[in-house]
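Given next, in structure tokens, is a single chain: the form predicted alone.
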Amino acid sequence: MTATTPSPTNPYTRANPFPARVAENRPLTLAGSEKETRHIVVDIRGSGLSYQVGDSLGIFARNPAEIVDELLQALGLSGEETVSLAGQTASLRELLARQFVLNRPTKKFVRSLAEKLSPGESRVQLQALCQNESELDAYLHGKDYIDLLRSYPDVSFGADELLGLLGRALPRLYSIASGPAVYPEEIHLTVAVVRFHAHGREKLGLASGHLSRQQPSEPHELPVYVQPAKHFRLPEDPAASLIMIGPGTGVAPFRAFLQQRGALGHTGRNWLFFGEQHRATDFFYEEEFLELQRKGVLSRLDTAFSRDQAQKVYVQHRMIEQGAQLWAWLQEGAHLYVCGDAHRMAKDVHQALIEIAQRFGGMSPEDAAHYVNVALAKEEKRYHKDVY
């Protein structure tokens, strides 16, 4: 079953999301942190939605009203213009708020902007930028449509013309950070808020910024649906051991795993590797994890706070430090899970596994790579990734 297929257990889908609400919104990072990460509780009471650990929640975000207003002002439009999109008619203001990405200009828009400029140096320069992808990427870094339109105030676009140049907004998937056995009518999320200053203005990520602004005390709707996981599931055997590697917001599904295993009385051991910048400000769910340790649900907890010492230490370093024990767990049938950044962390963890197979399993480089890539991942299906 996919998330776009209604069922008796999940009547709401990507095409027909449930109008949920945020019931809790609190910071996980403490004062002094270089980041902003928040714990968001989504109330799904009355929806009929169900979920499993490993699933994700699809969120449909809205652009802030002030961004829509600034964009309309820069374009000289009222926002009340009636526009048709995909067979639906609505005001331009409403379509800009919920259907389009306004914080990242498309290259199609920039090229159209260049064509509209009056002949002269500005037009030549912008058209030259449009011919060089890397230079255009560098130019657009941190900019949104408002920045561009303020740089070229003599250019205007009609409502229909504008919508044809914007990028469509897609739902943002967040790993679910709660166990349904504990929270059947809530879905918890661990959200890293993208927030930065550029070109004289504060900028926010579309989905994370939207979630960060939702206050439980204020009326609002948050359209959501459950996206089932295909391979990121708990083992069928409740006695199986788990090794979970989730730095940063990658810890979200493992909070769910631990809640679920604890609630259902699973007897398998659980080992968590968590990493962030500073222990004092960035140890998400610290008290919860320490309590799970006291209860015996969390068998081992290894942390890597990269900025707390002169030399940066990451989860893959902790894995190698504990390589003998980690290898022993794998030989005893443990399942290994990785969640988080696909570009660097997941690759580094993967290489650490191969190194552990060599150093502690006595394998050649070729055999170690085959063990991790083929035997563990494909044949035994004990190496699971949820990376993005």
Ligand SMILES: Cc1cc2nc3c(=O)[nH]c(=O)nc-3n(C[C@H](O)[C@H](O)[C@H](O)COP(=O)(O)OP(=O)(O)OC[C@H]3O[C@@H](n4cnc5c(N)ncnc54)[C@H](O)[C@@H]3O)c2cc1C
Given for the second form:
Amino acid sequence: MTATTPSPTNPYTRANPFPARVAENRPLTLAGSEKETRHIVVDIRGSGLSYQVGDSLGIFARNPAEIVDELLQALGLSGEETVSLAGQTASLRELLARQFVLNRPTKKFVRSLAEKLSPGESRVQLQALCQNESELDAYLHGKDYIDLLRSYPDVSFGADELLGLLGRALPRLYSIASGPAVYPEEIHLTVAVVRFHAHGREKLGLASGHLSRQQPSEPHELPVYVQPAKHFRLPEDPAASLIMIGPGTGVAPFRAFLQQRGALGHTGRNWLFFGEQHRATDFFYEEEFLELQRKGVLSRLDTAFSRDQAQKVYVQHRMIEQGAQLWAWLQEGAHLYVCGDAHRMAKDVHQALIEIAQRFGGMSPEDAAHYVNVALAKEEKRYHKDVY
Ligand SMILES: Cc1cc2nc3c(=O)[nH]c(=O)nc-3n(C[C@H](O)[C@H](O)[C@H](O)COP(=O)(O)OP(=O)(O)OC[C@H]3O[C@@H](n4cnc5c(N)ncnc54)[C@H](O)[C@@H]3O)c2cc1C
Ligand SMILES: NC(=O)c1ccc[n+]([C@@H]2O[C@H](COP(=O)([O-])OP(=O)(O)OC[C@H]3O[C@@H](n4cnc5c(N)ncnc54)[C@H](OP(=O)(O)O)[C@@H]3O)[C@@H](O)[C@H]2O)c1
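Having displayed the form predicted alone, please output the structure of the form predicted in complex with the ligand.
After this comes the whole thing, all chains and molecules, with the earlier chain placed first.
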């Protein structure tokens, strides 16, 4: 089943999302944190939607009304212009809010902007930038359309012309952080809000910014669909042991795994590695995890708070510290799961696993790499990744 195929268990799809309500929106990071990560509860009552642990929720976001207003003002347009797009007729304001990325300019737009400048130094400079991809990337870093239009206030675009130059907004996926056995009518998410200052203004991620603004009291409609996981599933055997590596928002599916295994009475052991910047402000779901430990659902919890000491400590350091135990669990048939940052963390965790196979399994570097990449991942299907 895919997110585009309706079925009795999933009547709503990416092409026909369910207008859900946000039932809860609270910070997981405490005052003083360098980050803003939020717990979002999406109410799916009445939708007929169902989900499994490992699935993600697709959400369609709206741009903030004030950003749409500022952009229209910078363009000298009212927003009431009627525009047709893919057979749909709506006001320019509504289409800008729902259908387009407004926080990252396309290169097509910048090239068109350069063309429109009157002959002179600015035009020559911007046209030269447009010839050099890396310089253009550096120039655009952290800028949005409003920044660009304010730098070149004499340039104007018609409504249809503008829409032809913008990038279309795509839904964003968030790992589901709840177990359906506990919350059949809610979907919980762990969302790191993209929020930064650049070029004199606060900038927000499209979807994480949208989610951060949702107020439970508002009858706001959040279009959502369930994106089934392909391979990121609990093992079929309820007695199988799990090793879960989930720093940052990567912890989301593991909260779901633990809830589900606890509710279904799975007897397998569960070991969680969690990492964030500071224990005092960024230990997401601390009370819940400690309670699961008390109940015996969470057998082991190892944490790596990277910025609580002079040297960085990451989850892979904890894995290596506990390498003998981790190796023993793997030898006994445990399944290993990794979720979160794909760019650095997942690669380093992968290397740590190879190192553990060498140091604690006595393997040569080649055999250790083969064990992790082939035996564990492909043949025995006990190494699962959901990284982004
Ligand atoms: C399968 C899957 C599961 C996921 N699960 C989760 C999850 O559980 N929780 C979660 O939080 N996310 C998750 N994500 C990521 C999520 O889908 C979004 O990509 C993320 O929230 C950012 O989207 P956005 O629309 O808020 O930001 P966007 O509008 O897409 O903006 C992000 C972009 O802003 C720019 N940017 C960011 N910071 C700066 C800066 N300081 N200066 C200049 N530019 C900057 C970068 O270009 C960055 O790519 C998941 C992704 C996938 C694919
Ligand atoms: N601005 C953005 O565009 C933005 C915002 C939010 C999330 N994201 C992306 O979403 C993903 C998850 O972000 P997140 O907020 O959940 O947390 P994250 O950025 O992955 O950070 C979680 C923890 O992992 C640590 N870490 C950093 N590098 C690591 C490595 N190589 N190996 C192991 N741990 C490492 C961090 O430490 P330190 O921070 O101390 O190094 C922090 O303690 C990442 O891909 C991130 O890039 C992007």
